[in-house]
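One chain follows as structure tokens, the form predicted on its own.
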Amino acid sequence: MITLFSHIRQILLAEREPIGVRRNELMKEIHPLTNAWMLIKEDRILDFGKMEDLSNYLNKHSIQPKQEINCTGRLIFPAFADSHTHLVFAATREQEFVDKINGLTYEQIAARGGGILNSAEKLAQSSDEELLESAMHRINEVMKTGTGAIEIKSGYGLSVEGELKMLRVIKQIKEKNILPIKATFLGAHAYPKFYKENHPAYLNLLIRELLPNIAAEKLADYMDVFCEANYFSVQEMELLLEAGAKYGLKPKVHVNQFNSLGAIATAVKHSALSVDHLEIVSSDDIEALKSSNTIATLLPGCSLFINIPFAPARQLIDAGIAVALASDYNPGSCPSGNMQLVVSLACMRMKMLPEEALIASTIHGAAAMEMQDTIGTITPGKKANFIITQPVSSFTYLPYAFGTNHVYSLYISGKKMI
């Protein structure tokens, strides 16, 4: 079936030949097409153009759309691609929210048994069915604010049974959704209490017990490590990345959230698809990224929620580094998967231009999940994954009016989801 979307105020990121990952000035080019039409056929984008050319186009190609949707006053642009989430978890952690208000830091909460270990304990007590039900609810929640592709990490299991449980739930989520989903193994999220003083034993468990099982069941696309002081060292990260690579798991790693330890250069050496967080960045980190294809994925929602510095997006972009934006949806440091808020925060607190934030949250998010060939731009032949907004004056209005849900409709593979 062919559907016509007509009288569109603007289509953004409309490209005949997709550019892919952009750097420098290209991160400002969103190719607005004003007073436009777009055709989709089944699950794919068929074509687009100016309204004054529509009749000639339809006659020339002998096309009679089965349905027409009038988009007067509305924008169409690619659905958000959220490339960093911890969306599968057992319970919320609002008590830690109060602890933060009372002055405790993220590290202090973790040191007294909160944080990741708190989530791991609750996950161990939850069934697969409970985890799946709550995660499906969150998937539906983030779709309402425009998310059209998502990455989900494990990392709250911290045991063979717990990590496999999480990854199997993520596999079920994939099977139950037409939403494009990637899975990441993050067993190296924190050291469990039992292994706190015996790092080699836990590393051995991850490498010799978990990785072979994950590979056998095809449960993960990527390998992640939380490389940070009091978590996993650069040397431990490298050991794990090398082990993951033997099973075909590409690196997507947590680095530089609180400290710059040299992890970025090591991740780049191992051809990391993305390095995520980057709230603290050194000149050496920037030099390592400038000469690589690794994407810098920034998570402003986390900075807002736990009151840490925002990543220096302006410095990274001006250095010619490809920047993506993601939500970091998780129960402890960012209990929100709203990518519209992420875009607003990027503009307000990280000095990204609205055009840069749009590219970072769509095509670059897609690239950080290796989906840039199928989603992320409005391009003939790509999946029909896009947002129709409420009537607005321009895209800039969306990050400006940060308290409003601007999504009128969300289409995934040509199917109206919202």
Ligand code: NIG
The other form holds:
Amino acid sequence: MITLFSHIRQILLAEREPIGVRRNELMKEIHPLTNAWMLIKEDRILDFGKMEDLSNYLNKHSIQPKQEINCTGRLIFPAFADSHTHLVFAATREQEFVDKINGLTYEQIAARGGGILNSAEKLAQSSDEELLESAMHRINEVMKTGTGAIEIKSGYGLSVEGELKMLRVIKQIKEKNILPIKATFLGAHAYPKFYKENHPAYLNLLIRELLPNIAAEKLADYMDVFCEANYFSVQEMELLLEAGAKYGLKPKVHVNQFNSLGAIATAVKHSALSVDHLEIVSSDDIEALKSSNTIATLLPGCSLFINIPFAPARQLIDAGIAVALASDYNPGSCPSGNMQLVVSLACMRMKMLPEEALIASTIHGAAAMEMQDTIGTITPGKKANFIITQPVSSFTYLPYAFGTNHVYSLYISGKKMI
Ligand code: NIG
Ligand code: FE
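Shown: the form predicted on its own; wanted: the form predicted in complex with ligand NIG:
First the chain shown before, then all remaining chains and molecules of the complex.
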């Protein structure tokens, strides 16, 4: 079936020859097409053009669309590709929110047994069904604000059973085929209490017990480690990345959230697909990233929520590094998966231009999940995964008018989801 979207105020990232990752000035080019039409056929984008050429096009190709959707005043652009989330979790942590209001830091809360360990305890008590149901609820929620592809991490299991349980739930979500999903193994998210004084034993459990099982059941696409003071050291991360590589798991790692420990250079050495967070970066970190294909994934929602510095997006982009934006949706450091808010924050607090933020949250998010060939731009042949906005005066209005849901419709594989 062919559907016509007509009278579109603007299509953004309308690219006949799709570009993958963009650097420097190319991150400002969003290829707008004004007063446009777009055709989709089944699950794919068929073509696009200017309204004045529509009837010629339809005649020439003998196309009679089954359905026409008039998009007067509205924009169309690729659905957000959220490449960093922890959206499978058992319980929210609003008590820690109050603790923070009362003056405790994220690190102090974790040190007294809150944080990730708190989530792990709750997860151990939850059934697969409960985890699946609450995660599906969150997925439905983030689709309403325009998310059309998502990465989900484990990391609240922190035991053989717990991690496998989380990854199997993610697999079940994947198999529902609602939206493209990638799964990341984050067994190295925190040392569980039992292994606090015996790190080698926990590393051994991750490497010898979990990884072979995960590989046998094909439960993960990527390997993550929270490399940070009081969590996993750079050496421990390296050991884990080497072990993951034996099973074909590419690194996507949590680094430089609170400290610059040299993790970026190590992750780059291991051909990390992305390094995520980067609130604290040194000139050595930038040097290491500059000459690599590794994507810098920034998470401004986390900076806002736990009140830590925002990543130096300008410095990174101006150094020619490919920057992606993601939500980090999780119960501790960012209980929101709203990518429109992420884009607004990137503009307001990290001085990214609206164009750069759009690219970072769509095609670069897709690239940070190795999906750039099928989603992330409006390109004939790619999946019809896109957003139709409410009528708006311009593209820049979207991040400017923050806190409003500008999404009118979300299409995934040609199907209207919202
Ligand atoms: O990306 N920093 C590590 N992990 C998460 C937070 C997890 C949690 O607090 O539950 C993050 O911010
Ligand atoms: Fe995270």
